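Only one chain is shown below, in structure tokens, and it's the form predicted on its own.
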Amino acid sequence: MKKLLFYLAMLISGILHANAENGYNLWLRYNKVSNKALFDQYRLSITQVVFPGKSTTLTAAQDELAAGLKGLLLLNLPPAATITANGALLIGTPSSSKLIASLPISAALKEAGPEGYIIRTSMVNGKSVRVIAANTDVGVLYGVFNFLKLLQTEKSIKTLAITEFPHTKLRLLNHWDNLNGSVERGYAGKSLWNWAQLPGTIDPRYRDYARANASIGINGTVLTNVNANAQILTKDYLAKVAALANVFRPYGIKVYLTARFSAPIEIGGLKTADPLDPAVKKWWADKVDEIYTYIPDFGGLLVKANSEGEPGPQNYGRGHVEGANMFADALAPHGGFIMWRAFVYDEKVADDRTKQAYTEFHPLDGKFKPNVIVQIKNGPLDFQPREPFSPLFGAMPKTPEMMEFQITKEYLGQATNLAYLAPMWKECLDSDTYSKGKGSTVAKIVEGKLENHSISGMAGVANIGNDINWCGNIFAQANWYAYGRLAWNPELTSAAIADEWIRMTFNNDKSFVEPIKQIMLTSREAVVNYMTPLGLHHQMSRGVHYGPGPWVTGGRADQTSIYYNRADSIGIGFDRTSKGSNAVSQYFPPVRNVFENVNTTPDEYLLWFHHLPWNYKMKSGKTLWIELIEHYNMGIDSVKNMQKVWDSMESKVDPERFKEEKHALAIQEDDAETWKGACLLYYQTFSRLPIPDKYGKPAHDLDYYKKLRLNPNR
């Protein structure tokens, strides 16, 4: 109710302010360039637009450029047929523009590849011209977005020599959207897809969704939940999917669907879904053929099988290879891909759930068809605030491996807590697996570089809903943006991405950009500190995964908190060394050796790999118990600093977004204090050690925290 009243107040405030900001425009805010000198310089240096081409994608690029120039520079330049003045923008492909075809840029275009682009300052017909060129229309679209970003972020455009290309082939959003309009782990309202109104009514928001994705290089969207509903594969729904595909196509975005393994039974009338049954194989081949009659450029299928109760090939005594290859055979004639998720765990509770993906998939390397790509979560457990990288990366050299990140912050405060996730993702991407010796990073594996795979990819579980600001919180938008940028180029830095996003989303004032960038860059570590410090994991409340629940027990053991914290009178932490579950054995020797030895294990993974006494002496010289207390306090202090910085920015931010984030940060501080009190009091029942007065006592007793249910919507 409090959150509802808050947003009603925000709506009223928006009506009263002519320049109200509701976050709808994301980072594509083409507001007039505020730096007068640059504004004048840009206007003088852009005199005409020469942009031939008639395709829907080139038209979309032309429309975007026109909107950007009009908003940023108040320029309304009608398309010119030829270059007549210095300062022309010449845009297109060698096939759409004879002028571009005549330029000596073939080597640069070859480097750019099928989706990349070049931006050059060149002399054409004796005139100084800025060229945005690509091999394909979608490359031109990406180039236009990047050129507009240069203006948005107030970069120099005097001399340009840019060559950009995506480092991964498949750059997808995975929507966990259900056909009833709900979104699993969605914290920004209902699903964007209004299935009841499709295909007849096309919400203009679908186009804006496509624009936003294209602006950061995302080229595919999986429309439906991995816990799939077979109805999406019926004719009525395929017509609806085709309508969305028609909107997305000009922006270079293909649609993908999730396939329920038992669909041949549920909607096909068969008595089995055995992947080796000839009738089942034919049913899927026919179904895929049908999909392509509706959507000729359909991207492929994503499958979650034999995990969390979902049906799969193991129901019939078959394995992942038989299941994935059945789909691969159906998709191959059409050029489609099958993404087979590696998020699995046994029906029987294993000694360590984190070992399951490696245990099941490592022996299958080299057995999948060429158009199969195995989709692996960044860590071996489940999107925790901090995990080591999954040991499956690099362990299947003959099989393309696709990264799966979670943009929606299921375990990191959802849409309420500020947590910029690029540092977490970079932590994983930059990790060295040593699978082919030093330098075998996760990023190189995901890019397909290490083993020279022809397909590569990255998937992000979307945080998008039908809230007016798309993500439920302005700063949550940064994670959508950062994911797209890292999918395009995993080598980008978290700081560079944050800098771009802040400038495009707010303003270019250095006194605003730098402090906000700093709190963004430290925000994820703050969340780790007040939720799961020193390698603790899965300590959230049951079900909603919001707020603390280190005491959670009952039901399936490996879905409880006590299974992971292993707190007892001796100490805390999960022993995954050779003396424990031996999960360390799944890593290549240099990494394995680091994690096996408590003295070389980094503090941030200490309790992930080791069960240690409460009085264990840390590298800091303090005991583990005191170090835990200090980390919870550091998390709280970080949030208080975020509040202080944000409060100081009131004059530099529109009142709507300022008030919204001020409200969210107040909730985050309360959350951080609750996490500290709940966790320390629970662990104290085992450690029997005091919390020194100087660290501050929890505000309530343990019984209070056990009964408390934090509400992210308050």
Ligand code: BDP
The other form holds:
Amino acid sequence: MKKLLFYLAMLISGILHANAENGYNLWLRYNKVSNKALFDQYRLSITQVVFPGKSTTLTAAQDELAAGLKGLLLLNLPPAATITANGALLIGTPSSSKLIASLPISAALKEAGPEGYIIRTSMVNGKSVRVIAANTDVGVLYGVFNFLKLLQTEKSIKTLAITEFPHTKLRLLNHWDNLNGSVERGYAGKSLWNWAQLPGTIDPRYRDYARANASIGINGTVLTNVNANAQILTKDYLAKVAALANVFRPYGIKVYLTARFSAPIEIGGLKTADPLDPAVKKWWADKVDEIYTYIPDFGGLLVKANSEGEPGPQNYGRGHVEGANMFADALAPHGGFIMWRAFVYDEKVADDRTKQAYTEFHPLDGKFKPNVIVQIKNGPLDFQPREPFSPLFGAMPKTPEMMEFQITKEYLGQATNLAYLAPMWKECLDSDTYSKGKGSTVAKIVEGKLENHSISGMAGVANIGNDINWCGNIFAQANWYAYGRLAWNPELTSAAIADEWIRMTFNNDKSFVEPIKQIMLTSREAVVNYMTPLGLHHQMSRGVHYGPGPWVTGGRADQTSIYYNRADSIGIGFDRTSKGSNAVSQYFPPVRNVFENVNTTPDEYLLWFHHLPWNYKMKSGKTLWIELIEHYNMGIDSVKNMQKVWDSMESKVDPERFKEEKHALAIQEDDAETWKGACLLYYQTFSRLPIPDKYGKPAHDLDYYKKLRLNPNR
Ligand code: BDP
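Moving from the form predicted on its own, what structure would you give for the form predicted together with the ligand?
Up next: the whole complex, starting with the chain shown before.
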């Protein structure tokens, strides 16, 4: 009897465990459609699957569809040879399916292009069917994912007329993964790539990683850190990289690597890495040829050169053009790309570090080979909670400019704080650079539309590790999702993306979706408010970049907080007008004039561009000091509101994810209070102004905050 009870207990815990929501399935959970009426309706209206084709990509799409229909609708539909009933799903390309080839859809397919797809309701052989068609197999795969999304998000599938295509060509993740398994600025465990076990052992997660990426249209991945290790280019590693590429290929995902500029010396035995040296050029050309013998569809190389101590052409008296073009020549015969980063940060401390990328790259426009893409961070500094857009966007019209966003929240509370980043990315993408007059948005530049570039792209620094939930936190998954969706179509709204993600990740209950969407949409602004309001930036503690450190000084000036806040007895903020560093001059007019003039500078960027007296009168009529205090408080209040909303959702979320997020939000509230106390008390040593009682006094004194090192892994 005892034994029986024991087995029973084991069984129950097994069942519970099997159902535990640990986040592994991301937004591809395929749980049964919970709306009974819709479930019945979907089931009745999907009767057959006619989906011929045997390529690895079509097989992946067939498997995904089968898994989706089984999970969502408990449907098991064996592949049918032809349409015999109303309600068939007819799927494929004109070459994989004769039926599709016979349909009058060529104009629509033309619009869909090489990676797009159409989903239509139409009559075929006298039966009403739903068609998912594309020009290529990967287009079909994307179409299948979208069709499943319609079911996952409980949309009507009665009449469908969808045409979708990606707006950018290269939609990449950048992994800052090191060969020793650590991840630079990674907050979700170790690297996914198990180099020791590759190529022999293929972790099943690699396939799930590829599925997740394909479901949002990501079509490439840079496997290694921009602070590169030359070893990745050796034969042993290339064989491992090839094994990963083989897993990703059916999902339309190409593999890319980072190239260490000094690799010819480190692994090639040469004396120099001078890009104009014939032996160096030959070494790279041979190396690239070799890479393509391992990975015939290798995407290309990403290089961080002459930045933060990384080697580059400047070590040899050459410039970015000579460096990038050397790689371009090696890659061109294979159709590969070289992504050259504009995040330059050299040995000399500049008068204003935010000017450096523009200063170095703007004069180089028109000098790069056609397969060079300059990869630019969204803002001129470094992934801060809020930055104005980088003035380099639009300033190199002859050069394809690729966006670099950071999905991993290095400066926005890492894996603990809830910050949905789509609004931040949209803010940048929707910014008008005026480079070719009104309407020259960053999005249009990144899409290649403004200057008709044949190549375009976005890179997102990944927030993925080997934690069971991939991203260290459930809501961090939303940023991976949102990044992919925006790379596919920068015109999507943050709200629409959040809506999809919540429904797929949690449920379709309106009383859950709407409040959660609201807290997601305000979450990034909350972080800005309690960390760096009104245009402040780079106020975090040194190194870890998590907690506050507005007092950080010593060492390299432009790595300190005081360099950026410029707090003194008069006021606070960095004067970047013509009277200061003149960084405003890097923007096109009228943007430049808007930022030059304190009265037209939006409050969000006020202290980014202006040094203002503590008693400066804000648009609200209040003083700057009081508004600063109010912003920290608004940040804290938003977090409290997030907690309240989340707590009220307990009955609508599984206990695992509920508890995890509750814990994270408690930490976030604590962090927000700490940021307020630390920053206000430090700035107060200059302002000498009181924090009125009604705003709440910080819980501790400045000394306490200075000694405190917030630990992101609580
Ligand atoms: C900074 C990170 C650093 C990266 C650097 C980069 O702190 O770890 O190496 O960016 O983008 O934000 O190269």
